[in-house]
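In structure tokens, the next block holds one chain alone, the form predicted on its own.
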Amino acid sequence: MPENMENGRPMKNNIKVQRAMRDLTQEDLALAIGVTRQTILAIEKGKYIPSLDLAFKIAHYFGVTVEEIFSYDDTIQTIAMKDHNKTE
């Protein structure tokens, strides 16, 4: 199971994309909302799922909502529920 799964349902994020449409480094973005680079590039690569109020200071650092940068990979678990029903 990826490490990036939350109550079964993987979680993606769109903050590199964010961060290269501002021409902003991890380091830069991790500096402006206090945490470090390192959890900035876990966030990234879905190896950390951020709590309720770091997803809030990216979103806001960002200018848009919390979903629009988070969201969970619908795609993987319609797969997941597919081969699961083959197998009843």
Second form
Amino acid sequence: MPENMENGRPMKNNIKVQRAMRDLTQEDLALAIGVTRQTILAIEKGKYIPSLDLAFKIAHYFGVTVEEIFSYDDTIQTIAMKDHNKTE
Amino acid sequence: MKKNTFYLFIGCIALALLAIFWYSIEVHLPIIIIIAFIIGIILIYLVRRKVTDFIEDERSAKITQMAGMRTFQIFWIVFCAFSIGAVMEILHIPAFPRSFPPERPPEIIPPRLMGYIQLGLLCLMIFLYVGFRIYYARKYGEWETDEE
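Show the same protein again, this time as the form predicted in complex with the partner chain rather than the form predicted on its own.
Now the full complex is given, and it begins with the chain already shown.
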């Protein structure tokens, strides 16, 4: 199962957008929430799914809810399932 | 303490251990290197707590955890297989001895061979750990690059 999937469902996030809206670099965000820049980069690229604690820290930092940052990528899943059904 | 100073300290400890290792071979006293190794590792752990610019977050902890777990999963199988073989050597008694007096039971694995086996296991463990660490670091985006 790819790393950006939780319970077989792909996950997406909009940290990059939130950062851009506030003119923040990955380094700024990383320092603010006490992680490395590589961790922020890995989360943004979907290589790593953060823990609940870190997800809340990120959401609190941006002043939004966790759901506004992290969500299941149902579009990708629907397309993937359609493709899977077609092949069967 | 800065991170680079810490790495220098580790280098010094490693060099000292290497020197003590050869000295203990020279005087044929394994207890010297055993004690030195334990002291060296304790020193490294104590000094590591003084490093201020060392950020260990949950992703790096997960990489370490996964690499350690996978290494252990393979290592215990190999280690048990060798150990079972060694136990068999200890317990083996020739059945129905035809000669009188009966043949001596086979020797337990000689210490030199045991040393080679342990060296092999140690190398295997190190290679496995480094390999898994590289694999999981890559999986969790350690060397990802970005436009920033």
